[in-house]
Amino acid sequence: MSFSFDTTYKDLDSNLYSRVTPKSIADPNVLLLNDELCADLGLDTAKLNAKILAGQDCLEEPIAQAYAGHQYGSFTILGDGRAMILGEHVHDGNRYDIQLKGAGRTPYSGRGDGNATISSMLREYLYSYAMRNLNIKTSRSLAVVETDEAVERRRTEPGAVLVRVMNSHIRYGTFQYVAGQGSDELRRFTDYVIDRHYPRLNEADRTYLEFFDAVMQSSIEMVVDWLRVGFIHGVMNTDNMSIDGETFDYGPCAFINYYDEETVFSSIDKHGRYAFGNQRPILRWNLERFAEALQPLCTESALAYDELEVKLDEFEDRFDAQYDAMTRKKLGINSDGEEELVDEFLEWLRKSNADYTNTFLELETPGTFDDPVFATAEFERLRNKLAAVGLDEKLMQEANPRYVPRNYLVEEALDEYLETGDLSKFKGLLTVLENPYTSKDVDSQFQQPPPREFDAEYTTYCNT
């Protein structure tokens, strides 16, 4: 079958969305199709024509968000400017947004024309790709379609659109937009969300408290997952944080390298706020923020604001929790404890500025990799070490990619398709990001990280 459309955020007030068309694009080219995502939607492939996947044949009138949002610590009123939702798809009970990036203007567009690059595009597909098979809840790519039309960024490239699947596109942004619409209005919102998204809390004795409660902690797992493999997101803007845990907005990120908690490699980050080790404040901040959205709802019924306080006062203990019991595993220390030898470790981690993802596999495997830093005795005590209480190998697989998009390789296949029309290198990274776990016979470029120079210099760009 195609879509098949049940569209509920419609049934809200009409100043959350507007109804919007997609621009005309006379000969779009469907360059990606993720088949494994059309099953998982109960998709036919042969129904999803080029037409249909840039909106040029639409089973509804599509809609776009209206949200707020704090963007590098300053408030603004926001909106999707340049994506907007075909629908909702309802397959098996469960419900998906279905969402075009780069499909032309909107009422919230702004200065911005509504358009998308190829070269982001392809990076989204990439990166949501890789993450949901570094087992990372994220948004899905569904498709990339080619325009006929020429957009100009940091320069000129061919247009695209980009399908993107979510449980939703709701985001703590959301709630930040609707708490000034009046708090019957964020009543109706919050009900509804939890409805769509934290159906079991309707049963709570207090539904709202509990709410907060599971969306720190799907947050909390989201950002654990991040550092986990080395991820740094970029833009943790609170209108791209999702109410439901799931990474999206895939424009300035990259993988670390060399372990550094202040890398950085947005060109907008000029003060380093979203870098590596920033996450986790980061997310305590943004937090607050959604906790302060919410307050019009604390009346002596539903919600007292104290209580936020308090759920808030457990943020560090619960994020230290889930990040050590990942540091454990990815050290493969099945048991509690070990605490001063994990700081160890990441003290020498930290000094020694090591390659994240190489560093957990040459524990596990010695001599894999011929890297000066693995032949120091310190490296080599500390092994000894964690082996006299950890590196259980099934523990370490589970935790460790052998995989990640590297910046390098990454660039270097966009800039092939974009020199020559050839998508090889970039269906090569897909082929081994497939199965991010497990070794393969291919190139050791893919397990290379670059020069030291190269990552001095590379920046990534939001290219809105």
Ligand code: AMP
Contents of the next structure:
Amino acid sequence: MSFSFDTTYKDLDSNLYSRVTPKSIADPNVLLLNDELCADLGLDTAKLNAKILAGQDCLEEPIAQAYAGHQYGSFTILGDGRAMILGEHVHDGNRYDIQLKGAGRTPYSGRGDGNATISSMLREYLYSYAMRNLNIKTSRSLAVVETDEAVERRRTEPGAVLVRVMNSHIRYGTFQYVAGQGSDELRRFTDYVIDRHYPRLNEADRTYLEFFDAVMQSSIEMVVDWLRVGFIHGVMNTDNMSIDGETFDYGPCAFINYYDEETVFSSIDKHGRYAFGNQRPILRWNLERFAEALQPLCTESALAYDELEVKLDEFEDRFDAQYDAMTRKKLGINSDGEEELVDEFLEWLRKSNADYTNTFLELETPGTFDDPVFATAEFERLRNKLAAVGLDEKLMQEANPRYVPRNYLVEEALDEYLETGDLSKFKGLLTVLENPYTSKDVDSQFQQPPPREFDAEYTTYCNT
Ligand code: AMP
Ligand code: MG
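The form predicted together with the ligand is what I need now, so please give it after the form predicted alone.
Okay, now the whole complex, with that chain kicking things off.
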């Protein structure tokens, strides 16, 4: 089967989207196709040719969605500037947006060219693949299709189209946009989103309040998962925050190596707004903007703004609870208490600046890494204390990945493809990241952090 579309978004008010046409691509070439995702979507790979995947052979008219968002704190009206939804694919009772990224300009493109480079789409494919296999809710990548044009960014590269799959691309920023269209429209839209993502809440007494609660919960779970594996999203603007707790928009993201909560890799994040350790307060800030977007619903008895504020006040406790449970799992502690020891360990992690991923593997199996930071008396003392109350192997193995996408290895693999057209290094990384918790039979270089100088200067970019 190819896609089976039933695009309900087109039943919404017409100012929420625009009908669009993908740019024409003379000779699209499928570089990567995600077989596992094809199977999950009930798609027959033989029926998914390059023309379909590059939007050259559409089953129906694609749309670009309108949305708004706070970008680095400033409110802006936006929309899909280089993304187009081919349709909503329905399989086994589940609905998925099938979206092309880099398929040309839309009415929301502004001065953007609507294009994407091959390296940034390969990068998104790899990061979303890794996140999925790390058991984190995420957009997934169905295919990367190389195009025949040259796209100019920091360097000139072949263009590409990424086929991205999500439960939906509805974001906090979509609500911010719709809020500006009036309360009737916002109510219709909110009801649509609840039906699509949280249908159980239709039975609730306080449906809109429970909806806010559910979005807050799914977002907290998502960000705690990021902190668990050392992921920095890099551009947590409200237009990049999914209503369903799916990680998406893999632009300037990266994984930390040496533990430092102030780590920032994004070239434009000069003040560290989206630093690793700032992801928690920024999530709260974003939820406040989301609550404000729901305010027009409060003109009715359906919701009172105070109720949303009460929910927001629960944020810190709920985040703490989720975060503490996660940290205890990473340390293999399955009883209550031991808060002081956990804090003491986290303090050591901050001070020692040890490699985040490898620290927990070393706790689990001492002697795994030949790194002086793990040969210190302090590490041994803490490990002994932890061993007395925790270090439960089973808990730890579920929480602590053996492999994450190491920034320097990702860059090497992308450079190799750009310079020689050889994808084998890149595919090697995908293989390692297929089972990031369990694979053991892997070259030890994949667990090696980069030289500290590399990490200190590493820079990631938006809109490539
Ligand atoms: P992002 O940083 O990816 O969330 O993008 C922010 C906004 O810029 C979104 O509206 C994007 O669709 C738009 N955008 C990013 N790159 C381009 C591009 N090359 N052409 C047109 N719009 C773009
Ligand atoms: Mg975005």
